[in-house]
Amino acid sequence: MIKTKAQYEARAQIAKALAHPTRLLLLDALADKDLCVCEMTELVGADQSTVSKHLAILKETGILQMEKQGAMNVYSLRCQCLEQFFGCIESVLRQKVQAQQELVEI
């Protein structure tokens, strides 16, 4: 079914938010448990302002939500479908590798 231009633009915004290795790492970590910015800063190995910028992008698109717990901002996934989405990406990667191997074996 054909969508409206606005719907495609909204999809593109989400795709752009996912199109960064650090944000993918953060999402993988948040799939396991809710985390505060300080934990994610340590995980990523970047300063807090950089991690906060990545989190703001993910929050703006609706992928994450943030809850204030005392002095800490704790983030969690708002949508639980990312595991399936990442599984689809991994499937595409496997197919690509298999096709390349078949070319080498010819």
Second form
Number of protein chains: 2
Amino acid sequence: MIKTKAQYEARAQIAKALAHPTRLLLLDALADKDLCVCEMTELVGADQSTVSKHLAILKETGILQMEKQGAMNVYSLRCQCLEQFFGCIESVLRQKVQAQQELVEI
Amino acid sequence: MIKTKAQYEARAQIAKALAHPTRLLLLDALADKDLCVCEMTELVGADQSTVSKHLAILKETGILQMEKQGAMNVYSLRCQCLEQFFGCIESVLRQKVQAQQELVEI
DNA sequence: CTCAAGTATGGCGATATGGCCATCTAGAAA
DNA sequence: TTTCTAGATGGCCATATCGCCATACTTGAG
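And the form predicted together with another copy of the chain, for comparison with the form predicted alone?
Entire complex below, previous chain first.
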């Protein structure tokens, strides 16, 4: 049940990679279709180097993979499990809203 | 498909709450049974104030709820969706290991 | 080879996070 | 009441994260 410190750190690192609004937007976009850095830079509206670093984090964590296509680097989802992840996040959000509604109604 | 900036920030905040080894340990322990702060302080092996702050983050996010029992504050899971979350994390971890094995075998 | 487009990386400042200590509060027991 | 245990909070410092700029690298075109 309870795991080692190293195991929790490994899991936390994955979660940390998923814990940034820009990276969540990138994952959402990549769920639709593969994209190159320049497309995602335009989508995000931040500096190209910023987007590149976000992608590097997701790639390093194993969530994305990258393939060179000429001068462009095309990124794609490497895992199909993100729906589970987002399902949990959404569930927590809904519960939070519900809890706040209960506070108002009392 | 693509959501607003505020929506991604709300989701990122949940993910961020889950992105710390100590908090993952606490959630793992609380999946087994409800616990008070002093029990979790002993389990984690950090300062009581540190554990209290971690719990406050999880409570604020809506993942945990707290109930006073005399002088003790007993925390419990508020959402049943963490298995989904951990399932995704585990899946990413396995994939990462597999990718590294492939690098070695080439 | 030279140039330009597409990316990655180093560096820097601003901000956020995490840990401990000290302190304050709440409830239970003497 | 005083005292003790349980817990929360403020403060401080160390470290991590994030964003941009500047720059280096890579690839295809000319």
